[in-house]
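Only one chain is given next, in structure tokens, and it is the form predicted alone.
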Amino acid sequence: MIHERCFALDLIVEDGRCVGVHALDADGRRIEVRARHTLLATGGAGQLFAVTTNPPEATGDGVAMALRAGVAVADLEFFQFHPTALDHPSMPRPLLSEALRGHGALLRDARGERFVDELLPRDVVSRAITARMLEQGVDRVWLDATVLDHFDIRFPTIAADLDAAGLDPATEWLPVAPAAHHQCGGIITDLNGATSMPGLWAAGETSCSGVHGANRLASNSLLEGMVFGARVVEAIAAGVVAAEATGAMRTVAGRPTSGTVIGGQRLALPERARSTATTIDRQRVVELRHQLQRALTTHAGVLRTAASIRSATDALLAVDAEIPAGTVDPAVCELANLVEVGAALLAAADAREESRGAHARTDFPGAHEAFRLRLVIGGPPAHG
């Protein structure tokens, strides 16, 4: 059966297993759907962030839902930006993608002069912008086309966005700024999509399969997406019924395991008082969900420091606080989730004190043996 217009709330989770979710159905009505199996397909959660490529429904819901569950998550501090999504007012924003500067386009800041190699990979020059942005007190920097002939023909879909938002590549510099792109980390996987809690599976980028680490290949998100679903599909049908040490699953120091033993170092996230709130209307919801993406592009963005991410935390728990128990709106559901999520992502970022791949910590700013690992949250506890 076909469930449409419906919303996940949670996993039902019985004697340790997953055996499906609660549910909005469309005429709002709490529901459950049971099944044997439950693939969490709910895709990243760039509306954390103020700036995103990401759609309004990215909301980290699949993630938001294990965590409560206890699956093992991990990576969440490593958040892909791009660095240059044209700065305009619609969401999700625009990509003006890495084949411009490929071309020869150029970066140019508030003065017009280069500051970036802008061949260099996405983390490096997301880095370079927000730096240079933070120097001289804008929000954009300048992506210098001009130089590049027959970009209509070129660049057929990208004309097309610059065309809807009036700007011509071939006589102006088009505004760009960073924005978040794609969530590497998410809930931990072996290569066939199975989680650390039976009967629950996961695939794309509400995933952690191993096939991403600190960081994102341009286009690899493809072949997950291509990929994992399928193998899910596949290892079900083959009688599959426990995770393998494959992928993010790996064994821990090469002892064997059970297959849910998941190696990394265990986080353990800081306790969250229960919201005291009963009501909240919606655009007080709307208001709220604003402040948490200011709060986490400013502090816990593309650079981040252990007072940034104390400032992101303090402004994410002032939003959970609002947040009344038990709804059921999916609106605030929504939030609930964004709210949660973030937490786990600044946890891990207060607690990983390197530099690597996508995390960017200016006051830890190289890379250190001892985090070469992944930072669990939930999950069985480790044995070997």
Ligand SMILES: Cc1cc2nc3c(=O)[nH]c(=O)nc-3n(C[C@H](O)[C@H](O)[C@H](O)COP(=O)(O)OP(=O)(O)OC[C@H]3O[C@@H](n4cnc5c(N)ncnc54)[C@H](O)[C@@H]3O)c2cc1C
Contents of the next structure:
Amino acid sequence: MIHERCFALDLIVEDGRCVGVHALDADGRRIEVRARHTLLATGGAGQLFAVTTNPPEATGDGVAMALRAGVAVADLEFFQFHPTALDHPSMPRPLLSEALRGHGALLRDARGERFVDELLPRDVVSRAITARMLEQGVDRVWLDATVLDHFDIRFPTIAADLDAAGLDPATEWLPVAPAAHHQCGGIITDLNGATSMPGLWAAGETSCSGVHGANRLASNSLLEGMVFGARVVEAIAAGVVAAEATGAMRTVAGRPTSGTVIGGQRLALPERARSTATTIDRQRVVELRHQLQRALTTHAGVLRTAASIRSATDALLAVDAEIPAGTVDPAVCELANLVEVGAALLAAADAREESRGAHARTDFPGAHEAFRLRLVIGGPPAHG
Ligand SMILES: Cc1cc2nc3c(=O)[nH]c(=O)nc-3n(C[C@H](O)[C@H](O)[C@H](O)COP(=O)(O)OP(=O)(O)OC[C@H]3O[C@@H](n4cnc5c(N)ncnc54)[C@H](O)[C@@H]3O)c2cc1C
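Given the form predicted alone above, what does the protein look like in the form predicted together with this ligand?
The next block holds the full complex; its first chain is the one shown before.
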């Protein structure tokens, strides 16, 4: 049976096995959907940040459900920022893709000067832009695409976005800023998409299959859905019942119900105090979501320090304290999920005292051998 327009709330776990989900149906009624196998494919969590290319529903619901159920999650500190999203009031932000820089468009700062090799990887260009914006006290830099001929014909989708924004790439520089784009980590899976919990599978951006490591290569994410989604179905059809020590699951190897952490370090999450209220005003939910997004963008975005991560954590805990326990309003649930995933991201960002891939700590600028491991949250008890 297909249940459409439902909102998944939480996993149903019985005897350590996932047997379905609690959900809200299209009329807002709470239902139980029971299944021998449950596949989470809920996408990313770009809505953690104030500036993102992700749609409003990218609130990390699958990762939050996994965290609440104690399923192993990793690599959340590696959130990829796209360097050149159009700086425009619309959210999600339209992307001015790498193709423009690849064909010769130049990045210029507030003084009109070039400051970075435009062809460097996303993380490097994002860091250079963010550092320059902080230095000059501005919210944007400029992409000079005036050198590109036949823009409309070569880049029709971008041309349409620019036209809608009232910008002409042939005659004016385009305002750009980094935007949260892709969650590299997520629910740890093996190469079949099996998670650390029997009966639970994950595919797509919500998963951490090991494809991206600390830094996703552009366009690698579609394979997470297309390849691993298909592999989950094939594995279930072939009668596979447990995760194997492949892909990111090598981190939590051994039997999924009593795995040993190999090359991984477990993290504890901060203590949280939920509100005792049972309702919350709709407008307040919107404000709290913005508050959380601003805090993560400012303090735990492209550039981070121990102090800034602490500020973001304080802001997140303040939001959490206003969320009523037990409500099943999807907007409140999404906010609670953002807090859940945000807390895990911040714990990992704090623990990773180095800079690697998409995670940049200005107080620990280099990569360290000791951190060549996954920071794992949840999962079966460690032993051995
Ligand atoms: C602007 C942009 C451009 C991109 N370009 C590329 C590219 O060129 N190449 C590339 O490889 N990748 C690209 N990506 C990344 C790629 O699109 C995503 O990683 C991919 O679409 C994620 O697919 P998914 O199936 O995991 O999740 P999604 O496509 O996000 O689907 C998740 C679904 O789950 C639903 N959902 C979420 N929570 C719940 C819940 N609680 N209950 C019920 N349903 C829920 C959502 O509504 C949504 O329908 C781009 C991303 C963006 C934002």
